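As structure tokens, one chain now follows by itself in the form predicted on its own.
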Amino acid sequence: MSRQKIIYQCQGCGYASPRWLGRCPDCGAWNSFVEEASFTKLKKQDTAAPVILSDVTHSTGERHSTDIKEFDRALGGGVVKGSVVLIGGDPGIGKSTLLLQALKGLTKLGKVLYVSGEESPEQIKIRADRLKVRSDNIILLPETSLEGIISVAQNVAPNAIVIDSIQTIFSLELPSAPGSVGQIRECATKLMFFAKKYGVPLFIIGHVTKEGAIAGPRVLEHIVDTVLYFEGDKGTPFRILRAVKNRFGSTNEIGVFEMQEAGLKEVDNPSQLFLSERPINVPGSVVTASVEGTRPLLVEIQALVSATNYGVPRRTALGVDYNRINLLVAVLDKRLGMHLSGADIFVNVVGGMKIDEPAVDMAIIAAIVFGEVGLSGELRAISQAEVRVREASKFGLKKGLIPAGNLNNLKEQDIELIGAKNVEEALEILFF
């Protein structure tokens, strides 16, 4: 390649600049504009042969165990050669800890690199110390340029690679700053070659800012092979580990951690972990079977409602849809006869858990395990029941009430199944 200048982009519509504008005089974005490597001329390259997809030849089973469990389950069974993980999450959550501890499990294949931009060596030892995480072949680079990066690595020829984090690294080709668009892009994509090319697992870490910035993992997506989401609150112990893209597996799986003096701890037993500390008989607190991934877990939905002392009700959801609350108290109202208009009500899935099927509505509705509700008040069939209901027997459930659909395609269960058809013959069977 030959000279180099810089240019400025509308990520919107592709409209090119050779200065910065705030707003696109194209398609009208504002802050759509970010900085990109323009080259003048191309040498001419190298063109990949075409293939016959028959002669085409893959090596199965070629993933390593990082020794923990919920990690690798998040990973679709483990570290598969040349891919490359995100990690994003919240700022300390977690990652750096999750990281280095699974570092530790890779060091069977030789030397890893963990590349730090944000700690130095002396504090990345106190953390593997509080770990236990002692090996000789774990190796330490501060460093945050791309082009230093790239020169140890090929020099050090490690078998695993970690960037913590890559907005703290640069590119001496682009004039901005780090954790820039431009310049997250541009390393991404250049680590993301030097990891195809050797056939080196790279793990990147990326934050996501409380605003949801351009500066966060989101713009890394496309780029890497498995996005992995940190979740959890700060307040409580537990994490979560959702793959939310993965190229080598499954999505929506999830691993469960929790967070102690000594590190992330695996939850070989979540539906226990959630619901352990579940009142008894209390008004409010509903059990449902809720399918993450290939897992069934059991967790417990508290809904309050109350009396309004404001002109317009509140309505607060954590950890379900907030519109999907909305929609349900719309179908008690007309279909049901339930008026909460004048109500607040505040729905909240307990640990920490963020819950996206249709499969609970029936949960937050009433004390029911699991179903999907219509607009028209209907209870409709959903998926996995059998696993549904045999991680509810599992847990020593005696009785479950589910669609009507669902009924006659299940086996015979160790717990007492009774279906519906819609949400009013179900209230009818629980209360009256």
Second form
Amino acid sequence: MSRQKIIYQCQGCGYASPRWLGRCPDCGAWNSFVEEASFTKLKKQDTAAPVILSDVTHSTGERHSTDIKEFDRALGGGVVKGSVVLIGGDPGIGKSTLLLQALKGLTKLGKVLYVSGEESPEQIKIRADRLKVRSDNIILLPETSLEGIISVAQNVAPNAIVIDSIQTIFSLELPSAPGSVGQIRECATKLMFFAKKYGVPLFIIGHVTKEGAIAGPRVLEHIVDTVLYFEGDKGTPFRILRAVKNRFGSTNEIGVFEMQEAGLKEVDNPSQLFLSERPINVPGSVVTASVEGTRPLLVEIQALVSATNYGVPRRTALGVDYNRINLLVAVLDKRLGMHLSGADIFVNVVGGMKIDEPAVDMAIIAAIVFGEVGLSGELRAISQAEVRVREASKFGLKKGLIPAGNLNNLKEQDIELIGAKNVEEALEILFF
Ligand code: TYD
Ligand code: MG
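And the form predicted in complex with thymidine-5'-diphosphate (TYD), for comparison with the form predicted on its own?
In what comes next, the whole complex appears, and the chain from above leads the way.
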């Protein structure tokens, strides 16, 4: 009898080794190796026939709406047949809620299947009542074995499948525990084959967990077509669905939601929401226009500078890149002679938004402005200035500071625009 080959796999990154290792040579994680059976090699049955590119036909209209505009937007305009969508996020952020609401919209196609390895049908029913989701077309399946799920899915022939969550599903063919890298990959791959074969859209929920504990959904990112991350501060009701990979649409598209008593509600005007509690005439609060995907968004950036109590000053960044803050502080120090080495600096984006574009640099530095700051302190022209300005004037802002390079290309606006060439000039316009 041939022995099954055993390998050891890092639960952080999936690195495989024939021996157990204390430290992963790939990602550097300690004590992360777990015994797994090696992957069964796929046997090639038929060789695919080559085709001429111009002969290939495709149907572009094959998208279905979930009836949730913000969800459709993050997907790139609706659900594509046979696509595999990974939805990652912290536990408790609202993934199950979002998918149950989306499934309700998809019941117009016919039967849909909700596979839950985490909750009993009773628990799901309680949530559905709360969300006022009532449909005879939603089929619940409390099952965790991959083989069981696939056989039920073959019988039910659903028009959409939700797996909640991939960490609870296991294949009987592998000896390792559910949630290990090997199981997650194997289950996701088999489910993907099923989705592609039958043209069923498949949503896979994955918890993003603290590194090391259970394999995160990151190991799946290359298998699936679309990766959406559901994020937001637990303390605030705002939730942002962010596309980080999409074979069927643009990435960086976001959907904005508010968690309410009866589920997630779409936010049509996120700028309004993010600025609703903005303090007026308070130092350290700045409104800036950030462009997320194709949509301009006004967000409030807050900064607090206080004297350092210990020798080393603290820099804290919430919602913006920590290294960017250090860089901007260095620019202020070097180019403007502001000595911040004795000050703790805290920067926060209000509402749990995360921004990672350099166009908000100037806002971090100062007030109602936007502009990319170069290392010498100059303000460089930014992209899509017009949509940003339009969003600002739509919100009712009267005055704005923009990089001088953008001033010429802007048509008449309802908002008074002042151009600045560098940080020094910008701060002078703002404060003197
Ligand atoms: P859930 O969808 O279960 O999160 P996940 O699947 O990502 O773990 O959402 C859990 C949280 O959402 C929970 O703290 C309660 C809250 N919630 C509401 O505020 N309103 C609602 O209508 C629902 C269903 C949940
Ligand atoms: Mg859940």
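We call the rigid core whatever largest set of C-alpha positions still superposes within 1.5 Å between the two forms. Numbering follows the first chain given and starts at 1. Note that this is a predicted model, so its numbers are computed, not measured.
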Checklist entry - Quick one: once the rigid core is lined up, does Ser393 have its C-alpha move by 2 Å or more between the two forms? => result no
Item to check | Did Asp26 shift 2 Å or more between the two forms, C-alpha, core superposed | outcome: yes
